[in-house]
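The chain below stands alone, shown as structure tokens; this is the form predicted alone.
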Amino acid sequence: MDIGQEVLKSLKEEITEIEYNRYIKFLAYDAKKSTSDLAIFYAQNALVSNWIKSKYTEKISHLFEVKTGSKVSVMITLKNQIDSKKSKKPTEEKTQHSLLNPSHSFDNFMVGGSNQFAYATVKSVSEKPGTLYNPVFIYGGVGLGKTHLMQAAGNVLQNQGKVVIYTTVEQFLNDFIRHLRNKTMERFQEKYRKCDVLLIDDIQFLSNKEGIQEEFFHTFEALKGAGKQIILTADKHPKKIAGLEERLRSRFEHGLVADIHPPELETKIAIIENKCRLNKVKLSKDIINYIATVIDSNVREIEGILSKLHAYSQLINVDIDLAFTKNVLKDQLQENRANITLDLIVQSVSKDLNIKPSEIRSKGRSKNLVYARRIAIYLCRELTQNTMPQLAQYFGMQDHTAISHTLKKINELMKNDEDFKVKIEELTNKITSSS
């Protein structure tokens, strides 16, 4: 049994059955191809591929350095996509340690008002590597795209013969730390100084570790004074991430910073059909607008849900339907609502429709009172779990009925109104994406 077998069947005692026969089982290991600092996997289908990346990756990871002692970072790939590059040796050497995911690029990447920005920085730095915007860095939540945008980057200049390294502040730490341990600096600055264009994930965690400022500061300068490119992103911008040292502040400032925001619904409409159709996923109109409405912005999160549907259909063996969907989803989307409170609704409603809050739970009769108080009502019963008597306590409504009947006036206009409904939708989709 070789190592990337044992590490499997370690995980296998710490998920579910369920999670392993799923997607774990038939994971491939390439004893080949893996290095002793890189483990390749080989899933069945990308859609199982994108699901243990997001879930698995970092536990698969631990398994490694328990076993063997040593930091191993972790590939789930499909098999073509490793066979199909036909480079010569050199460059497949420099591909194992950018750790690119091949299926990120531009093309795929789906370009809205709240990252339209950041898009068109980072292509234009693909095209002009080092010249342009130097550094480039892209800062926003989890799971918005930057490190689709900035492997995208990559893989063109990858593909034009660049040394391209990827990794995480995380990793480079490790790195640091191992070369340091075994007195071979002068291989991990070669391996980090020399390169074309580095990319650095998650910057904001060099936060207070003054050791692998100092080293990556030097690793910056070198670069930046060779016209290399660099490109890093984090979780907020540069101003805002404390413990960080005022020199390495200003330079990232220098440079260009973008943000990504949330999706709007448009955008996140548009990424679940892209996802869909590049996983070979099968979904009405309207499953694919209730899943943009109801879930938050992360597009991870995104791909999980197509995957779970996937699976669900396929174990059970039925159609994916609009009911279906919702009774698969209903725990999840029970736990991303847990911040959601009434309050919330009321404060949404009320910016959106320039209401005060306190008007939309008064007993005011005009008409562009009772649009928004049915607006918040509704929004209130679907997207939390109070009962229509605590709404109605909430409200000041005598009791439930008048719950029931303002519920009943909303699914009629949803009905028949298509701009309502692409109202509700909206706002579905700023406070799930805002909580």
Given for the second form:
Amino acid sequence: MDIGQEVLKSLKEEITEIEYNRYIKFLAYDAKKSTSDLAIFYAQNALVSNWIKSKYTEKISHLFEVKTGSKVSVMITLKNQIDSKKSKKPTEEKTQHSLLNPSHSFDNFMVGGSNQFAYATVKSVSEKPGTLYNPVFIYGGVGLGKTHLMQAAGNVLQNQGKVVIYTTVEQFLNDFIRHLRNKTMERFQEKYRKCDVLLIDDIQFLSNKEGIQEEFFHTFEALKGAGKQIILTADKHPKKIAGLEERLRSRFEHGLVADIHPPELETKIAIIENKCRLNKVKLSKDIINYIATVIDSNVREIEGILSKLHAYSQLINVDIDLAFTKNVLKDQLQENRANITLDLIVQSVSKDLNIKPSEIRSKGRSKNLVYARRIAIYLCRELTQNTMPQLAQYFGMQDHTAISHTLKKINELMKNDEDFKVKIEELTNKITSSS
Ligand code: ADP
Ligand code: MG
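Structure of the form predicted together with adenosine-5'-diphosphate (previous: the form predicted alone):
Once more the chain from above appears, this time first in line as the rest of the complex follows.
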């Protein structure tokens, strides 16, 4: 029995039989490709793989440590992914940076108002690399599809036989340090300056790292001078990245800077439908709509939600219906909202309505105060796990009946007053996206 099998056998003793039989039993350990600090396992499909990753990797890694006495990173993946990656000219240098995810294609990218500019830009440079805009700089929040888009261009160009390097700033830095240490800097420079397309993800991490900025600057100049396409992503506009050399900033701005916004409802729905298709999960229209309204913006959450739904429905053997979905998502929402506090809500309401937090929590009876207090109470009830007595205490009210009375009032208002409803929605969005 190899170490991987041993570990899985021990894991079997720690989890339920149902869990083991549904997920872990089919995990295959790759003794050949695994190394002393990396354990590779294959799962049957992407959903099971995601599920195992989120639920069991820590346990597995711990068991490895117990058995081998050293720290081991655990990689759960799909067999064909590693094989298809391998079949592409596996030179020694190529294994040093990340590989492109083949499912990040333009076809799988749903376009809407929030991302059409970024999409059009990246698509056009994938058709005419190095000639239109260089560099292309895509920025926006977490999970909005920046990596997906940049890799879609990478996939197109790689399939045409171009040498594409996709890397994060961290990998670029590690690679740099390794070559520096081994005194093989010419190889580092050759590798990055001779590629046809350079994709660097999350470039904001260059911030305050002078040495690597210097090296990156020369790489950048060499590539740009040779008409090679560069695509960069970041979480913010180049102007807003602190600790970035001026010459880099001005070069980033000199190409084409495109932003991505959180997707609007229709785009979210299209994304969910697409993910369902890709992962072979069947969901009804109303469930898809529900998921789309419940998640605020981070598209990455959609995958987590789908694998959760899929896994739970398998585990307890029920069909996925709306009630089931709501139940499963309850946890998800609570996780998302774990860092929303009463103080945070009161502060947001205070800022928005220009009323001091202490006044919102006071017993003042003026019309404005009562209005602000009601909104704050309602949001506290909706967005946190506090009970009515807890809220009564926080807002200095006699007891929970006062809270319950306020909530009733608000619910009536929500029904009859469209402006009020919009106000509440706006505030909810502000609070949930800032937390
Ligand atoms: P970012 O790099 O902006 O943090 P990613 O590119 O990693 O985000 O996207 C997170 C997940 O959401 C990925 O699985 C990606 O495929 C998916 N995704 C994001 N935007 C879209 C979209 N417009 N259409 C389809 N999938 C999307
Ligand atoms: Mg990314």
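By rigid core we mean the largest C-alpha set that fits within 1.5 Å across both forms. Positions refer to the first chain, counted from 1. Since we're looking at a predicted model, the values are computed, not measured.
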Original post:
With both forms fit on the core, is the shift of the CA atom of S124 between the two forms 2 Å or larger?
Top reply: no
Is_shifted T147 between the two forms (CA, 2 Å cut-off, rigid core): no
On a rigid core superposition, would P357 pass a 2 Å threshold for CA movement between the two forms?
yes
